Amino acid sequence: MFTQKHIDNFSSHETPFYFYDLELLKNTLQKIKTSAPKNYHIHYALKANAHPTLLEIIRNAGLGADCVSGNEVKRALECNFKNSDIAFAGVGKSDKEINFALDNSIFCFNVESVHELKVINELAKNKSTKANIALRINPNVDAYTHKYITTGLEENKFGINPYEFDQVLDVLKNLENINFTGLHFHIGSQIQDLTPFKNLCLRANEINKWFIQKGYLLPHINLGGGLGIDYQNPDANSIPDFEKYFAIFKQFLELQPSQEIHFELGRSIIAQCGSLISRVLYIKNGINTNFAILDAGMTELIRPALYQAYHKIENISKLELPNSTKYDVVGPICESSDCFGKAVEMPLTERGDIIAIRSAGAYGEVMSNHYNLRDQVKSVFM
């Protein structure tokens, strides 16, 4: 929640620019840590935010990291991540970041098919070392969310298929230079119902007892992320419920005792510890439609138009007034889709007011970009 404290600040940087409550960050970390059993690791992912300062907390709270580029890998490293704290997932890693990877020997490549499996062997056999691999299964299990941020069916392009598993392990028999140290899934983005995650156990119980029955007792598994956060109510519901999500896998979950549990969260850590501030450019009435013209867009922040994404809009120039009249709020960018909400509700609104996007921490700021020759705006903690 904003306070005259944060107006104050505001007032005194440039708009737009993205907003990082550290506090709340920490406490989420905390939170995380007093929820989660003591043998789950937990690897943060770097593609929800990867700003070096945000990063330095997550390492220091102990999390490692989950990377899915190369550029990933090395900004993990970069802020003093350990390597053998570092998973590289991604369906199509190129040459030159499965070189770099080897080179600093991370604790595992998540593999997403038999012919990437081939590639990392022939790779590492190059340097006469050898590759830690998990297989990322696709479950076939819908996580009910967005078609764009579902990846745990067999339409997806992502892991391999329950059918390959034969041909996997024949292959993997040839190869050399891969050690097969686990199992890997990942099933979507923003899951609120917690029944897919039940599902997952579930799923992964079966796929888990198959290995072990083909001699693979496996020494670690992964059962990615997904949790999702409350954008309705980011004040309320600032922390998400961790205990009653690490409660499903302690329930359902059935490993063998020398078998690691590994999660992989990015969104739920760091999502509403962040806000997009701007200000109001223009305001233009019409007969049906009001608009609040701000100097943030689509560049700043992507999500509505790509996933018709909604996100919290406040006036925090105006907090103590009551909502009053409806705006559609948008951008400047010269498109139609540069939109961050229609019929918000807010106070009578200005030229001027600072106008806040919240829970804009998770694919923020790491997805912004340079259209329309926008620049690149700074980031504020406090």
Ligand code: LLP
The other form holds:
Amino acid sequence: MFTQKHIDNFSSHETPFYFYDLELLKNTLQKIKTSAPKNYHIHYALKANAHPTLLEIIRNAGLGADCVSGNEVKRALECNFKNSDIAFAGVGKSDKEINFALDNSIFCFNVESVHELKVINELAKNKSTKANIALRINPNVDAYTHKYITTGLEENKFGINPYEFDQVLDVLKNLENINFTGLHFHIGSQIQDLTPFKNLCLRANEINKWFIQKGYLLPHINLGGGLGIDYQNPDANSIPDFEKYFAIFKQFLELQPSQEIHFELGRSIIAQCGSLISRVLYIKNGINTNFAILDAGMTELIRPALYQAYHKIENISKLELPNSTKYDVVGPICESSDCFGKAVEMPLTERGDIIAIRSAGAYGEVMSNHYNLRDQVKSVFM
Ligand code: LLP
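Would you generate the structure of this protein in the form predicted together with the ligand, following the form predicted alone above?
Let us now look at the entire complex, which starts with that chain.
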């Protein structure tokens, strides 16, 4: 919720920029702490937002790091996450990235294929060390979310399929530089109905039992991330319902007492505390459509163009006025997909008005790019 204090602050900055509400981030982290049972270990998924200022707050709250590139592992280390709190996932880790993670003795590699297992073993052998690994399993559980962010179906490139398990165990027997320490699952992102998480628990129970029967009682079971947020009502639901989310796992996950439970949450931690702040450059009134042309575009926030994602748009220079006019809110980029929202109801809007695009803390700044040779987007914290 923006107040005069925010608007005064924003007026002194060149737009566009990302604004992060650090108090909301701290409150969100506190809520996670009070909602998660003591034996749940939460890793923050850096891919959602890897800004050092935010990472420091997240690390101080006691979370570990979930990384998907060598550079994310490097960033986590630079931001003082403990090596033993860093997990490294990703379907295509390069030798350079694996070597870097080996040199830094991270907590665990989440391994996505039989071939990758052999490569990590070889690289660890060259360094006379052992790599801790979890198998990323493709559980074939539908997350019922956008198809671009569904990851746990057989048609998706991620993870090892149950029909490969016998082969994996055969291969593992001969890999002397691998410590097999866990199972990893991640079925998708922006999951709003909790039923897919229940289905994931039931599937994870079966798979865990299968490995136990084969003689592998694994110390770590990682259920991934994916908890969705309310893009429609960022003020009413600024913190996701972590209690309900963790309650599903408490109720349906049946692990052995010695097994630790891990999560990798990204969006649910960081999305609501970030907004993309922009100014109106021009208004163009047509017969059927009015355009509000902003100085931010798909180069700063690509989610609407890429996933047809909804983000709430507000004219915060005119918060006290009623909505009266519909605008297509667009950016300056030379693409028709450079549109943040169609027929968005706003007060009569003018050049210079400040526009906030809400719930943009996750997969916003990190996915920005330099198309059209755009400047690097800046960040402001309050
Ligand atoms: N773990 C793994 C293995 C993942 O692939 C992801 C996200 C996460 C954890 C964190 O998921 P979260 O809690 O944030 O849902 N760019 C897209 C989202 C891509 C998600 C990729 N994987 C978007 O803007 O919606």
